[in-house]
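Just the one chain here, the form predicted alone, laid out as structure tokens.
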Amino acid sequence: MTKVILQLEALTCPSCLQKIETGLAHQEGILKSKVLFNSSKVKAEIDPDKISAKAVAQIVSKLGYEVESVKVKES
């Protein structure tokens, strides 16, 4: 398991949070994800054999949100 933290440009509304969480929920290899509205971060636990941190960032970008940085923590 690998932990990924994406720093996003400021989120403007709670529906942004729901859109991102829903968009990530059905992706193969994403075990768990949570959006922190106040800090504009996405925290995800992924299976690195099925999806990369870069791919998670691309999914969030395709949903319409700018990813400012990506941090990866191997477990």
Contents of the next structure:
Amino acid sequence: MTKVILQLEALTCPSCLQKIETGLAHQEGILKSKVLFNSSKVKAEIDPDKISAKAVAQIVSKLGYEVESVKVKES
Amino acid sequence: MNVQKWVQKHNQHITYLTGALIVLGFLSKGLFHWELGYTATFIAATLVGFLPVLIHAWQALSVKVISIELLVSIAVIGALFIGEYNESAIVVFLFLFGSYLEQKTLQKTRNSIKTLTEMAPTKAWVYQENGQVQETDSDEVNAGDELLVKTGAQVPVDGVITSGHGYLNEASVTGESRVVDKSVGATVFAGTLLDNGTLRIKATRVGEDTTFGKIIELIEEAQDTKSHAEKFIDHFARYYTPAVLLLGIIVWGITQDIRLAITILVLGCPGALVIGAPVSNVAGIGNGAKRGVLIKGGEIMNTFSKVDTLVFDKTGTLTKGQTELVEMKAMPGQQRGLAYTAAIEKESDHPLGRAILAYAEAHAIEYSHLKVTQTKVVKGKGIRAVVENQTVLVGNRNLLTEAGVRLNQEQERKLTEMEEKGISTVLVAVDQQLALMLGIADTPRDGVKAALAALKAMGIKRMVMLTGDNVRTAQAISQQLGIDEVHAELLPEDKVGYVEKLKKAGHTVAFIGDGVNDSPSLASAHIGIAMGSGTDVAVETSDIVLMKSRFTELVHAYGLTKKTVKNMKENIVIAIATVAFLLIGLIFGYIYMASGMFVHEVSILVVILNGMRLLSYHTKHAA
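Same protein, the form predicted together with its partner chain this time rather than the form predicted alone?
Then the entire complex follows, led off by the chain already shown.
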């Protein structure tokens, strides 16, 4: 399992949360994901065999949110 | 895709352009009476401003989320269809401009936390195998790496000094802005500043595992940890938006009135309701973080604001925990008792023991040659050991009584006298004879009395002090501080028992301790507050951490949570009142699309501005 932390541009509408959360929820390989509204971060646990951190970032940017940085922590 | 990125980047310009076109439109009609120009500019304004809204609506829809943008999009299309070009233009403009203002004001409320997270170290200098140092991103340092820290630099990881020595400013971790002298073997913390000196350190913990990293993560999580009320609103909002869409469709189906249907869509945006409570929360937590009070989330805000009973641990919480031997009475011919006591206490880490050792060191009493055997700690009472073939008891009155050592009248009188002064007493018996009476004082923290009085004025009904110390000492201290209820001579498990009892009696209880040996009580109370100068345990087990271990912070925390909860309620009332106002306006025909959107955006800004008031909250009491 790998932990991915995405720093997004500042999130301003609570409905963005819902958008990102639903967008990530049904992706294969994403085990758990959480969007922090105020710090504008996405924290996800992924199965690195099924999805890469980069792909997670791409999903989020496709939803319309700029990803400023991607941190990956193996565990 | 590129269009999307471009639109996002130029969102602000698009907003201005939309606004400018609207002004132009009004000018062409008002000044030049040019109907065609008026219509054309309004259509242009609608189309320009509509683009970003439509993109957002589509993105959400692609993951099956019915967003506010979708409601607005449908409303705008409807308005264009029935030829209400000015309404549609004004609606998109207000929507965009409102979002822009929201973004700006939200940034302000988040600032205090952001400045904190930006204090995180970014660069590290790592020793390579060839002995050279290389600049590395601090995220890429591994535990076990050796690092160089130079004067003026930030320590990038938690670690141990392997060579060199220096003066560190640990304010970011302990809250105390005092310079600490550290040398080989000492632990250094990420985020602290090396004021002077050069250090080589070995990384033990890196990134988010460091104490500083944990504090940051805790605050970041705290801002988004919602209270039950917020969760309810979120849940509600999730169904609310689709419900509004459905309502719009039904109204259109029944009345065939497009204008009414799209007005409902615009009015139904759940703006202020969803943003109101989180804004209060983030502003409240941000205010606390700036002043050394870490509050772990919305529900804790809520619970702490309702607390009516405070339970304090004495040593290290109400008092400084820096004990000092202030009185010693040796029985005739028993002077060697102190050396014996020091020899026994050498192995203990008890605060009273530390005071005795410090005294022995200061008076050059030789004790290292003494042989101590059969050391046995009697929990809550003291220590029994054999020194140089003599049985020695060091502890409280109970320990001596149980061993059959009696005090004479004169000794009893002296003991009572010491206890009544609020001094902790340690009795030493050698071979069943009282040898020494030691008085050890632990001064109360600064400003405790005033702080407790302030808390009482703010609504705390009951204050309880729990201590392992003897009754008279405990009472003397509590009288000095103005605490009404004292339970003394307790073991750690008794403390938890008291907390449980108070909870059962229907009180909302906060326990305030130093987080080291009272974590069970911290966990058991409704709210656990740690006076933790940056200790991990304190940060992890408690609900609220007072970084500088000051009682003024406790007063601030209590006042702040009350204020924040009140602010949150105000915001919810404002939001609901807005919806009610719009609804009534709609029924009586005073509200249309553009005016509805205007009221909406204003209400959102009002709740954000109301939340921002929390940023500057401070109690009169706090220094």
